[in-house]
There are 2 protein chains.
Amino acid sequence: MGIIQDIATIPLFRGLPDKHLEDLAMIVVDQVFQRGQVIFSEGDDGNGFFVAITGRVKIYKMSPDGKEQILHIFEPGEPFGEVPVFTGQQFPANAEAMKECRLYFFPRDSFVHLIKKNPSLALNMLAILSKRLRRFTMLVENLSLKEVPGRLAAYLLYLSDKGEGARDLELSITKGQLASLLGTIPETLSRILGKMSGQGLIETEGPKIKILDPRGLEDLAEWGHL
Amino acid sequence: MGIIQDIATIPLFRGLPDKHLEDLAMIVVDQVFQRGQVIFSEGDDGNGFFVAITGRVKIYKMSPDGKEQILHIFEPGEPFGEVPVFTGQQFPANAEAMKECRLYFFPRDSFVHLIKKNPSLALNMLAILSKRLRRFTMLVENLSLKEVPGRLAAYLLYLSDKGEGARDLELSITKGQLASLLGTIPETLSRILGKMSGQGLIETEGPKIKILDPRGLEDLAEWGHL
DNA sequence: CGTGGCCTTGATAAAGTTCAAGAGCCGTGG
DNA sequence: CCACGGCTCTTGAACTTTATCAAGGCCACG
């Protein structure tokens, strides 16, 4: 019960007529994944895509020697795994539940059929993919053009912005995961957090980080040094 | 003369009825850019997108201290600059003509209008954006998980595949640009090309690169060392 | 023939990774 | 209630990779 309501709250489906929401409810598959469970792996055939209803999902790549790069972390309401739906190929990366997740799975054919009949659904999906391209652009910029302190500063400011400018942040992921998100390793992240504390930019206590000098962080994010 | 034919050959518009091709021809703006000319800059408002008809276009990011990361190089037939069309924001990166280019510009509103009436156009665009996401995934993987020799090996194999397995490659861009594409600098690229020659993997002569040991390159691309 | 662009090479320095060890934390079970 | 094992995080030292700085070579074009 409540599937239609759940679907209606997904931004991707905003503005859809009730009739189409019902159609979606007919084709959706409700799935639950446990923390640490693999949702799909790079190279698997993708016969549809997912929307997170509860929980948190990471999309990541692995190098042969075990280093992980997180590409994205999806929260409730966000769709993922759409790429093969439209290219007809395999998933380009892996997906894993970071905690217990409830996911809605939308099979490819039914969804494409629906898109053909509903331009606003197509435009919603185009907007989502475009936003994702924008994020990837930033990720590439960070990885290639900034060094780790700059990436970390940018991430902290991003968190602060998301929390309406809050100075007191609390990491919702472990520092190890944060390292993987920033394209580095826990040791390096740890050292840089220490250095930034020493310079009076931030204050850390476990998963809590207090921003002491937002301007200093901005300079760091922009220029790569203080 | 010829505009409709040009438009009809663009993969994005494949399968469109003639009537819609004519509509497109009505809204398109034909533009020419000289080598080195800026097409748009990061932060500019995007009121439409481009399709390359002739020439070559690079999409890139710059760091404050001048290092460049090429995100993409577009050849004739490929659309670019679509992100702001669907998110309503600014261009996330810069675009510059690498040689004299003829571009078709499609204004946003007319195009969105057309998409609403034509699901197959929407699906074509979704496929293109999805492919681009896939490419970005590979770029991130390369930048974060591989070191420069691995990236170079992967790029050479990609060129070889594109040329139906050809062993004799010819770079269509300068080595400096290749360095920027691989997320490094010309000096480093030069050294690594030298090292790879010394190991008998390739043979270089100016812009020509001959692949001597494809298996060796695959190992390098996969594992980061021979 | 000189000038500017592009590429190469060498010496040096910086940033990040690896390896190793240890500290803090927490849930489980004796 | 406390001890143990596992996990995350931190710190140190050596090492690797890459960037930086500087200089010189090659080549096309005027």
The other form holds:
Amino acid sequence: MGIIQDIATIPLFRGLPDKHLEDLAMIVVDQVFQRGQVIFSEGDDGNGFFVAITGRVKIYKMSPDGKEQILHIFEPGEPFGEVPVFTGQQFPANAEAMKECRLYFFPRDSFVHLIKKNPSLALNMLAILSKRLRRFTMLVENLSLKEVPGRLAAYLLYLSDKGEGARDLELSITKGQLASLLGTIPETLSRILGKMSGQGLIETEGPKIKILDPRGLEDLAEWGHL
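Having looked at the form predicted in complex with the DNA, could you now put up the form predicted on its own?
This part shows the chain on its own.
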């Protein structure tokens, strides 16, 4: 698949005419990062944004005592680091390749120039940012107001929604990474998964999780108690 065809499949650019896709292909920088390689660090100048083409990327912050808090995990097709395109500010967190990644980098100045020529690009990006804002609002709410069982239930429902209501899920990250994403430790996560299985909410087998009681998960996500 060529660069123009790759760009056409990215939700951010879906539906754009060929001429605009060709303009985007002219400014994109095709990059490859190895597993564990830092893509950008907190405080780096936000001189552009990325779209994952293959692989997986984690966005995280480090506490003063060295504890990692994963904020989001991006899969192929998802943009990240895009806020500085509008603000011209620094990256507010770190980004690291979780496995070998092919990323498309869109330089800020060149992309802003294209937006001025084609305002529909801005509308597409605003839609993506709106979804991202809702996701981070939920993350803040989950971490600050809900106990770990409620956070886990909300995350499983989020994965189900991404799969258009799928009940058979397969974690694409380790349980240690999931624990970090939920603001807990692996031992606590394993205990809660066991309790949820015992109560008939889910069924687990390695990285595979089957949702048995969606309504029960919704109640747990709302109230947060097992």
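Remember, it's a predicted structure, so these values are computed and weren't measured experimentally. Basically, rigid core = biggest C-alpha set you can superpose within 1.5 Å across the two forms. Numbering follows the first chain given and starts at 1.
For Glu203, a C-alpha deviation of 2 angstroms or more is recorded between the two forms after rigid-core alignment.
Here Leu181 does not count as shifted, since its C-alpha moves by less than 2 Å between the two forms after the core is aligned. Core-superposed comparison between the two forms: the Cα of Glu22 travels less than 2 Å. On rigid-core superposition between the two forms, the C-alpha of Leu157 is found to move 3.4 angstrom.
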